[in-house]
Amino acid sequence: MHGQKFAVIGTGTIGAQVIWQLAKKGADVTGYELYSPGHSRGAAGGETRLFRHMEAEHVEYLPVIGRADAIWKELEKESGRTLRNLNGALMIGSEGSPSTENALAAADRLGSSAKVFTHKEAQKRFPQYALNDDEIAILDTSAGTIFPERTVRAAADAAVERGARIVRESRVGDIRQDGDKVSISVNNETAIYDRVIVAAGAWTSSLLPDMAQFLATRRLLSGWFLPAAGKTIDGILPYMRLDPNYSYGLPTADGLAMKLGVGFPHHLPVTSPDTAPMRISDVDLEPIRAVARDLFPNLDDYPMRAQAYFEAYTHSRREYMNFHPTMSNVFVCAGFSGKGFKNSPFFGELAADTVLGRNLSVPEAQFILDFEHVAKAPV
């Protein structure tokens, strides 16, 4: 590593964690950010994200979540900032569905920190939710709310404190590898690095056209809902509702409103966040309003506020963490939607250790690097 120079393109959800980890490990690293760390246009927008130990898709991620949790605590200590509020979260699912069975398997492995409630028990314990007759609930007592913009800024600031540089409000226009060096163009100048890590989120396909075949770029919406007249949402917990009725939600920090969101089928396909529509119509809002009507008897069904932001998915819904298909010194971090923010500290460590040639802190996580992603025409 001595004498090598590293660049991180994008200092958002993942990139801020990567540059912090590289700086911690003594690397000479520069980050490039289109806006400024903690901006609301990308995947870190929306004020809150869900941290959970429960896993409803791939139980093999449980060691990853455990390591991420430890690094979360480390970042909070180093930054001196509160980045999470871990007061518990619910996972709601239909009995017998594959995702619910996975969640129950995860709950079994988590032991006393996960509590399973029958439908009748859940409705008595959590009356704020109107569950379907076949739905049960699992309380993840160590889960809760992440404050995403604050987290990104904390990681970026911690990196700078350790000697990293972040070039703000700068657009990287081109990335090329020539021999064992990688050049990037930014602000009409060219900089040369030994390794480049691209963590550009929804801008990845625009920056690296070869990656478009692996990614689906989407515009997501969040809606914030106040209680109906005479009602309250006191004591309501963050939640995730599993397929086939997928949705998620978190109360605002002041407890006065509930943020709700829906899944991939309701996300607008876009080519790039730079050209995507930002106007939110009533038609756009209807899937989120349907969640408010269906699951929350105490909420008004029209949002007091709505926000659009952008994310990239892989076709498998598993993160792409590997070297670029044709540039061996460019490491790509993309497609984290669904697992990204809660595990972002670990993904930052994984990327840093990989480009530095170090052993993984969680050897079982090798499957993330080894996963073979399917290429498809952009949709």
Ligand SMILES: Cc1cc2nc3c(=O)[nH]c(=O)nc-3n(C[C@H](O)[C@H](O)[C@H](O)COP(=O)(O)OP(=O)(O)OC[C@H]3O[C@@H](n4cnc5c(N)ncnc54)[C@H](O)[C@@H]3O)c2cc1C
Given for the second form:
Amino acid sequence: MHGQKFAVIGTGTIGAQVIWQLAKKGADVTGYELYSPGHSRGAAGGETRLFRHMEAEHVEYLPVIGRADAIWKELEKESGRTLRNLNGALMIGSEGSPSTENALAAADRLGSSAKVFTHKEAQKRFPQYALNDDEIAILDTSAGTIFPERTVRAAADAAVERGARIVRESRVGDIRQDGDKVSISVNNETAIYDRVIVAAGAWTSSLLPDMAQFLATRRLLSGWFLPAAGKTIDGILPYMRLDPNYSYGLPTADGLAMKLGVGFPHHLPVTSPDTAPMRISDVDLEPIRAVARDLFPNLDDYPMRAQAYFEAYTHSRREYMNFHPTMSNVFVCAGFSGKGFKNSPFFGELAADTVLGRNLSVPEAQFILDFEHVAKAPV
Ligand SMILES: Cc1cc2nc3c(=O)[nH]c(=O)nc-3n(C[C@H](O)[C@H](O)[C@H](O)COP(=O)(O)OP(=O)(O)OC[C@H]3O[C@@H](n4cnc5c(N)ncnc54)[C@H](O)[C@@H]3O)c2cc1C
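Having looked at the form predicted on its own, could you now put up the form predicted together with the named molecule?
Once more the chain from above appears, this time first in line as the rest of the complex follows.
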């Protein structure tokens, strides 16, 4: 590492964690950000994200979540800021469905921090939710809400505090490797680095066209709903409802409204956030309104606010964390597929350790780096 220079392109959710980790490990690192750390135009906006230990899709991520949790506490201590509120979250699933079976297996592994409720018990304990007859609930007592903009900002500020530089409001236009060196063009100049980490979220395919084969860029909507007249949502918990009726939601920090979102089939395909339509039509809103109507007896079904965000998905829905297909000194972190926030501190550490040639803190997480074959699966 001695004398080597590193650049991180994009200091959003993942890039801010990467630059903090590199700075912590003593690297000479510069970050470039199109806007400013903590902005809301990419994947990190909307004030809340779900943190959960329960894993219904890929149970092999359980040790990863544990490590992310530990790094989160470290960042909170270092930054002096509260970045999460872990008051519990519900996972709702149809009895016997494959994702519910996975969730129950994860609950088993989590032990006393996960409590399983039958349909009848769940309806009694969580009357804010109108569950289908075949649905059960699992309470993940150590899950809860992440404050995403604040987290990105805290990691970026902590990196700068440790000696990193962040060049804000600057778009990196071109990345090329020539021999061992990587050149990037930014602000009408060329800068040369030994290693470049790209964490450009939904902009990745525009910046690195070779990555487009692995990624699908989507516009995601969030809708915020107030209680209906005379109703209350006091004490409502964040939730995730598993397939086949996937949706998720979190109360706002003041507890007065509920933010809701739906799954991949409802996300608009876009080329890039730069050119994506930002107008949200009534047709666009309908799937989220249907969740408010069907699952929440106490919510008004017309949102008080709706907002668009952008995310890149891989075809397998597992992140691409690997070197660029043709540039061996460019490491790409992309395709977090609608679930990258909760593990972002770990992904930052993994990227930093990999480019520094160090062992991973969680050896079982090696599978994340062996992911190339999954990313190459056809659309
Ligand atoms: C609506 C929504 C809800 C979600 N809910 C959850 C949840 O509850 N739990 C969870 O774990 N995950 C959730 N996710 C997923 C999670 O938020 C994303 O996986 C994660 O934020 C992706 O991070 P990223 O770093 O790839 O992208 P971003 O955070 O968007 O960061 C990319 C950054 O790169 C910058 N950039 C791009 N191009 C350039 C360039 N050329 N030069 C310089 N800078 C550039 C951008 O400005 C941006 O800051 C959700 C996502 C969305 C959109």
